[in-house]
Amino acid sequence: MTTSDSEFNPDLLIAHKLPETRYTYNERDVAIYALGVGACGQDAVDSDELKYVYHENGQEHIQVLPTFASLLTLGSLSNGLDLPGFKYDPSLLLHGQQYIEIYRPLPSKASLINKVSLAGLQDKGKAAILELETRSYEQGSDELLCMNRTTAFLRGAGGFSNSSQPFSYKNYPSNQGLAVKIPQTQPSAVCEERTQPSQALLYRLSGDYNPLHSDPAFAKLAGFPRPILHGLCTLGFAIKGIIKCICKGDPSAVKTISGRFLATVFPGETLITEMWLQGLRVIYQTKVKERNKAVLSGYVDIRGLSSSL
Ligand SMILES: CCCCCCC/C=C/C(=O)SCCNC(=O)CCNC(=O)[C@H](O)C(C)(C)COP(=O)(O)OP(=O)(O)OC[C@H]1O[C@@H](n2cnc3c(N)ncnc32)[C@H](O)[C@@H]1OP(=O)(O)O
């Protein structure tokens, strides 16, 4: 929602300070992520994707995939994008990159202590960025579970800077989350799999209730022909499509996850992830397959395997 403010203050909106939150999860909502992300989308009784959503001995066992953790950069926001000194059209919103490191596999539930902090702020002309870091605790134990970084790309809210430089913040090192550079080699794996046409609406009940995702007019409102699919589900999709074919079907393989959003999905389009294996780092790109189109790239650091390819 926009401030009640008249004018986009960036002095006023680095210096506010957001309020800690909690965030308290189970196995359902894990399995309902892990649908909303095409686990067993295919094939209901998919043995790679199955152990996401159903666990013989109870639910209590079911794996959590690790971009479960993007949930909680919506999650940990008590007032949504309400923020002093901060004007922009919800309509236009569009999440450009997304970046989490993972230092404990998650639960498969958990009531968790967010803490949350302006990252980051940019004008570029036509568009501002704003990116959020939040840092989730285990309620009780202290312990860091994990930390996402979410880079929002206002479109039309730029043009703020008062000098004849434009607006620069950012409080993180340099090399996190820059878009990557795709290797002109063969992919060491390419994964397949075609998105529903209700992907969106399935998602969705993972936290993220943006009308972009559901509403015909509001889509059009905001400049496409129909709702499109939510940034983080598409990363959700390449991301288990890595652990199946990199990482031997082990989520807790993953160490940190980075993705910059390069074009809309539509849902019910085919997701084409190729990834290239450099020491313990994935390179990897999704493509739309009906549109020949590169829609994310970034890479994934994982933990280690156990034997080669
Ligand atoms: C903070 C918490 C809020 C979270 C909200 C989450 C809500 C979720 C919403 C969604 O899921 S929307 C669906 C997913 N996202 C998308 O579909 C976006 C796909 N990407 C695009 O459509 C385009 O890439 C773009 C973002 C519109 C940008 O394209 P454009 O052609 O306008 O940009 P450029 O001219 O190439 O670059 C301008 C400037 O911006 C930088 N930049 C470009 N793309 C991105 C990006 N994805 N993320 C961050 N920054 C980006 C680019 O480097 C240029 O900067 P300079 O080089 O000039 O400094």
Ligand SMILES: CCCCCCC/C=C/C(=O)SCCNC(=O)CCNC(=O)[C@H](O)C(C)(C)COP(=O)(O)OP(=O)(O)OC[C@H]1O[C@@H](n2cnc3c(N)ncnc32)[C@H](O)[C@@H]1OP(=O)(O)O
Contents of the next structure:
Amino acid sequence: MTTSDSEFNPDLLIAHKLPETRYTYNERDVAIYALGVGACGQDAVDSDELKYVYHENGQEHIQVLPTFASLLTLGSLSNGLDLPGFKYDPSLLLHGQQYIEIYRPLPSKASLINKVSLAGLQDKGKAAILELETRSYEQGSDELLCMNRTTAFLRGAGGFSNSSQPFSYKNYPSNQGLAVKIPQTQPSAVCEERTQPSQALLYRLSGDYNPLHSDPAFAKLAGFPRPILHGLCTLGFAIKGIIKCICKGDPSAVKTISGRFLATVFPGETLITEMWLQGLRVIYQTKVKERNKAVLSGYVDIRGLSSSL
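To complete the pair, please output the form predicted on its own; the form predicted together with this ligand was given just before.
No partners, no molecules, just the chain.
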């Protein structure tokens, strides 16, 4: 139990304003992120992926993968939020889900202001589920660029509310980010990519420095035989594959991304992403080939198709 019942005031928690954060990035950051999620990792001159790391064919700016938006949430949870009547240990955090809405293509460099708010909190007894919403605007603009909703499972952080009526709050539609039902039919497309043994070390350069992904001793203390791959890195691989196979290589076609993390991935393993196109929604599931284990599932809503599959 993190706090006594008398300290916890639901109204105070819901009314609490979280501080704005700032995030500035440039083309180098965009390219490092793309390499971190496997761009050109199988083929250095991949015609679908070179545009994420190089000014291909004279293009003025490199293109930005929509999952780059997930970096805007870094730091909010890992540093420990100051929420009234609620405390948690950031080292015991497990990433559960990520939901992203992209309102316009991400620029290749920008200074952003992130408005962070509590989207949900549930007392599960021994653990808590915490959801943060981050709305990102370019500095000096009122136009919303993207929105992230991050769901974290916090071990040891439950028991902060009345046990007879555990606290449960959320302020977003229930149909967003739900677990998807994987079709039993043949997928519309399949993408297979091998991650590099150094993949987590490369991905961490984008700002997620949790030692669980780099330090063998820390990983063993957390119960893993060796460092694991970031969940958001796996998500980046999957969405990049969907853009290549379904969206004809056009990252601006992606409107909404929902991903649910099911199991761990170890750097060096091969990811197989199966995709089912249903109207303008792509249902997907990513498995580790070597263990035949599902590690990620979700959906992507797209703006349109240039031609039918």
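Residue numbers count along the first chain shown, from 1. Small disclaimer: the values here were computed from a predicted structure and weren't measured. Note that the rigid core is defined as the largest set of C-alphas that superpose within 1.5 Å between two forms.
Check your understanding: Quick one: once the rigid core is lined up, does G249 have its C-alpha move by 2 Å or more between these two forms?
Key -> Shift of 2 Å or more: no.
Review point. Superposing on the rigid core, do we see a C-alpha displacement of 2 Å or more at G85 between these two forms?
Key: G85 C-alpha, core-superposed: shift of 2 Å or more.
Check your understanding: Taking the rigid core as reference, does K124 move its C-alpha 2 Å or further between these two forms?
Key -> It does, since the K124 C-alpha is displaced 2 Å or more between these two forms after the core fit.
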